[in-house]
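This document starts with one chain, in the form predicted alone, laid out as structure tokens.
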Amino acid sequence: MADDRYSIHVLQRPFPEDFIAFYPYIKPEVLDKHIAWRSWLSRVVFDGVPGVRDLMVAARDDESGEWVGVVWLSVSETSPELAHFGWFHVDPRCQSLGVGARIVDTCLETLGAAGVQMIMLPTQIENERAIGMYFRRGWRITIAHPEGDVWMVREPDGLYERTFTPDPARPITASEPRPSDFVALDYLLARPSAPIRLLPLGLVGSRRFVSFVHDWQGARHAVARQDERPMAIAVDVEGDGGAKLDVFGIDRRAMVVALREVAEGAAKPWAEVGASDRLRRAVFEELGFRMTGTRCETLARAQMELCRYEL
């Protein structure tokens, strides 16, 4: 079959009815009904997400009229230079025909024209063919989880630091997470240090689009923002031993703002911080927490010394 049999389309909501009927990732037989992703993607397809622009880059067989491939792209209004790339599917009949490569190249052209500079995606370490295709187009691995999940990011040098370093002359505020935060939160967390820092609370989930799959109802969260852009995230998980806190960011000031939001009013707040994590330790200490002890634990197959902090 010739490659020009397949055309590539950039779809926006409302999506065509025949595309919705094709889209595999809202079907119970593809994603179990209990998986949070199915409800999220159904929301994307049918209703949209406030503050988020979702696109589907899809391939159609022009002879049969059937859809045969798709990638979902997501861009937040508050972080327009960042994008998610996910749930890549190509019909097995069309694999090895260049359809997938054309979908990916159309994604890059579409996002580049819209001013997107960074694209992150999840895949599996055993998916060597896909990783090779992404690598040749500029993606690099930032997280490889022991269970096989892999994060890859395509971006200019220094974008990560520039994106999450607030202007010292402008205020930072904190409030609960919003749907429009999620693209930036995943980008913030898609770095090698993030899982180690957040593993004690299990915040990184499966490492695939962490902020979407995490149970946001199971704890109190606060996101520190400057000009609506997320800069740090903190969490308070209530338990029998008190409120266990955690925070992540790359800027101390933003982390303090987020942590203060969840620490105020928390009953018996405490935290465990890696002994080598000087930044997070300094954030807790700035808010009056004191170290009360240490212990060792194996996290992500690495031996870590954890410092306990209490207020």
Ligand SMILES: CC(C)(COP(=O)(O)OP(=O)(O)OC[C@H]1O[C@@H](n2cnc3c(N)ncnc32)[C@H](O)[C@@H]1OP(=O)(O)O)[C@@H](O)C(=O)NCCC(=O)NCCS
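Just so it is clear, the structure is predicted and the values come from calculations on it, not from any experiment. Residue numbers count along the first chain shown, from 1. The term rigid core refers to the most C-alpha atoms you can superpose between the two forms while keeping them within 1.5 Å. First, how it differs from the form predicted in complex with the named molecule.
A displacement of less than 2 angstroms separates the C-alpha positions of R13 between these two forms, with the rigid core held in common. After superposition on the rigid core, the Cα of P50 moves by less than 2 Å between these two forms.
Relative to the superposed rigid core, E161 undergoes a CA displacement of at least 2 Å between these two forms.
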The other form holds:
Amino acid sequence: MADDRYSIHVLQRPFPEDFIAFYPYIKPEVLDKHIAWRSWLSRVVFDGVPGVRDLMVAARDDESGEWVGVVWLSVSETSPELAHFGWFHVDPRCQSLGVGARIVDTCLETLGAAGVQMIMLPTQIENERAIGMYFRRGWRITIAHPEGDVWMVREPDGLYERTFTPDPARPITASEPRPSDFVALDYLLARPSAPIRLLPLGLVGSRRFVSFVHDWQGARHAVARQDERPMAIAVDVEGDGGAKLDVFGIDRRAMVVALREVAEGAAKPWAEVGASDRLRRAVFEELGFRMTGTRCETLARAQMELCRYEL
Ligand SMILES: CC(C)(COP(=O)(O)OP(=O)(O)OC[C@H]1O[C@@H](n2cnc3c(N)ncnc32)[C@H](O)[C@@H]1OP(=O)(O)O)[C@@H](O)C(=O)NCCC(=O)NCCS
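Rather than the form predicted alone that you just supplied, could I have the structure of the form predicted in complex with the named molecule?
Entire complex below, previous chain first.
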């Protein structure tokens, strides 16, 4: 019986040495296509991330003593009801024996007992087995990228509104991003209505997820927060043609606060915003940017009109 042979363990740093030797996603031969993410995962495994609790839920073959499966979970101090779930792997020799299902069920129990209400994960649309396993446990697809990446969220109704409605009476302030912001920012990005479609790929995160940004030195970022809750992020990437800016966030007010912070220090700032993206255009216009031209480009397999803004 698979249940007798394989045991499930919830591991936290410092991770056991034999587990680190097994952990697939820091090995170049496993993660060659996503080499940049490997440095970030190595940080999770070896150093830990300040303000963030990373757990590995892992399966061990008790006959051979070998680790055979793992998934990563991440919870931040500032958004303890939200969690990331990712990098799921079961050794091909013991797939389809129920090991993966037991790992997921242990994640749900562990996170539920810790007060987590929302768990988000990225996967691929062609991975029907994984999507079915998540769907049967309450995850729903929130966003599908034309190239096949999908994002799934498991949450009670109304959680987003209850936890992420800014209080109009309290200030929103901007400062540098902290690792503890990222789980919440990723949750905002995973919303179907997030005004993010035109974020240039690679500018903020791995298409959607800010957590996986590996090169924070490659750009200047500002996060707008109410109390400790992140509500918007703006970015300034310096290039030959000036400082290219972008912003996304929960609403116009938070986006203005984050964008103002990066725009103030930027030399020759400019931006490109989708013509139909009224919210983001209004944010740039509120800060004094003027539209200086338009062009068309195919983005996410759709023909889009982009408006160029300059200060
Ligand atoms: C996806 C993966 C982690 C699942 O682990 P596993 O140990 O093989 O999964 P299980 O045997 O527990 O099966 C999980 C569920 O899929 C079902 N299933 C198993 N084999 C299946 C198959 N070939 N086709 C469809 N469903 C299948 C099981 O019935 C089970 O259903 P349940 O939700 O009712 O419990 C594992 O197959 C794997 O590592 N795949 C490669 C990497 C990957 O795809 N990772 C996920 C990225 S998000």
